[in-house]
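Only one chain is included here, represented as structure tokens and corresponding to the form predicted alone.
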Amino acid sequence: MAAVKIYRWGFVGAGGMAQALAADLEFAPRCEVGGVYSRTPQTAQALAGRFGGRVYASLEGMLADTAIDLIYIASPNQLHYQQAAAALQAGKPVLCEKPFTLNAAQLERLIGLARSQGLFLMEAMWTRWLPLQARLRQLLGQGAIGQPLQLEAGFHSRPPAAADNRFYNPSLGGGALLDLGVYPLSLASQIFGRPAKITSTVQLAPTGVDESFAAQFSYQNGASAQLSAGFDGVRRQDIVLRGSEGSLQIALDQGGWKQRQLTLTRGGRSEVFDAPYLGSGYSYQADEVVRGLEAGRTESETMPLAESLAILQTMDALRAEWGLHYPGEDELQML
């Protein structure tokens, strides 16, 4: 019997998201931390010391190592494009944290590069693979609430309001839209597709990034979505989706977008679906990557590249309304 392939992941970045995925790889038995590169060597040492793997002094060193099977990018937003491009050019499949890139033009270049190389590329929208999201897609496919008509979703937190905090730093691709808003935008995309019309309001921070926003999306079929995100305080804000024949409500964990419970209401009766997840919920996206690689696919069927691109195009449109432009985001050179 052939040995089971274990996929050794190269982690680029060693912050909170990287630590969360590394911890959850214990629930993805065919995955392990193979190595870590960070611009801050101490954080790389800490991650490798806890979860294993080699520490690399440079990104180039990691990408040249044939023992590393794929790359996971969890660095600050403004680094995603060039680091993902470097990984693809080195022949490595890539899972890249959201926001995939700063803008749609950067992602178009990455998609073209991945396809020219025949390599797997995916956005790390981990919520797509939570068990509850699978249940949501099943219920919608069965017409449980008839035609979906109205979505309400938001994501709010309160990071330290300091210019050196990456969330507030325009040079690091900061702002509520890219770090928090991408979650409700991605959910709206999954349900309705791309909006036909966008209206929004924004509150800019003194640093120039968006501190909070509210948006209404209108769709060709008459549906709408009210979406928001901000650094204006942690709040309980469950997801509500109303349809022509009923509604769905998803309970969110306090302070995050982890989803364990869904309530279906139809005909005056409610049914509750519990969908617990393993660990912190991040192992499911790792399983999706492995399935894609094993099947010889170059993208995920659940989070396809065309949809990731459409979401970034929508975020570009919002930022254009707000006059928000990041330093250096128009640089499209490949490494």
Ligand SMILES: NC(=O)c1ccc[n+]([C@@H]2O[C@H](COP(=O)([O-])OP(=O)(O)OC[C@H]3O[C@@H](n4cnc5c(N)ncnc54)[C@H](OP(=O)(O)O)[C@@H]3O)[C@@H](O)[C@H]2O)c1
Given for the second form:
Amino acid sequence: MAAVKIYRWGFVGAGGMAQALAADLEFAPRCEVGGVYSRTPQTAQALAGRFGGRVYASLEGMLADTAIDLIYIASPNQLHYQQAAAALQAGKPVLCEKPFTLNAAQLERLIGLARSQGLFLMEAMWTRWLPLQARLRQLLGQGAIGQPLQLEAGFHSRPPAAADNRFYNPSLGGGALLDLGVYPLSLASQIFGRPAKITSTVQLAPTGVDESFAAQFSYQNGASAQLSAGFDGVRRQDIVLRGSEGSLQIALDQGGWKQRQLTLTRGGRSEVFDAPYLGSGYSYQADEVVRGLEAGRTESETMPLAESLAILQTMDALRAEWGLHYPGEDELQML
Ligand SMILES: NC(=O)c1ccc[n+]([C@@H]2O[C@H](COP(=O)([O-])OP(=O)(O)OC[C@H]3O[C@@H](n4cnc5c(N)ncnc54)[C@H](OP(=O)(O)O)[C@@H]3O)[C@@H](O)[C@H]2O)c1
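Please give the corresponding structure for the form predicted together with the ligand, as opposed to the form predicted alone shown earlier.
Every chain and every other molecule in the complex is listed next, the one we just looked at coming first.
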């Protein structure tokens, strides 16, 4: 019997998110931390010390190592484009943290590169593979609420307000839309597709990035979505989707967008579905990457590249309305 292949992940960045995924790879039996490169060697060593893997002094060193099967980008937002491009140019498949890139023009280039190289590329929109989301897609596919018509979804938190952290710093691609808003936008996209009309209000922080926003999306078929995000500490405990025959309510775990319970209400009766997740919920996207690589696919069917691109185009449109432009985002030259 052929040995089962174990995929050795090369981590770029070793901060909070990298550590969370590294911990959850325990639940993805075909995956392990193969290597780590981070700006500060000590941070990389700390991750490798806990979860294994070789520490590299340079990104190029890790990309050149044939023992590394794929690259996971978990660096600050403004670095995703160049680092993902370098990985693809080196012939490695890529899973890239959200926001995929700062803007749609960057992602368009990355998609072109991945296609020309015949390599797998995916946005780490991990919530799409939570067991609850699979249940949601199944219920919607069965017409459990008839035609979906109204979505209310928001993601709010309260990070430290220091100008030098990634949340508020425009040079690090900060702001609530790219950090949090991408989740409700992605959910709306999954349910309704591309909006026909967008209106929004924004609260800008003194650093110029969006501290919070609220947007109303309208769709060709008459459906609508009210979406919001903010570093404002607003507590939202659920996502609500109303349809022509019933409604769905998704309970959010405190302080995040983790989802484990869904209530279907139809004809005056409610039914509760529990869909717990393993660890912090990040291992399911790793399984999706493995399925894609094993099948020789170059993208995920659940999070297609064209959809990631459409979401970034919508984010670009919102930022254009707000006059929010990131330093260096127009530099498309791959290094
Ligand atoms: N999916 C999710 O739920 C989720 C949650 C949080 C964040 N994220 C995303 O994950 C990414 C990282 O966020 P985070 O919270 O982990 O941030 P973080 O804690 O600040 O970690 C960022 C890491 O990248 C390293 N880094 C900085 N510059 C680098 C460079 N030039 N090359 C390589 N590494 C570099 C940092 O520096 P040192 O090496 O100096 O330590 C640090 O280890 C962001 O894009 C964010 O949007 C996703």
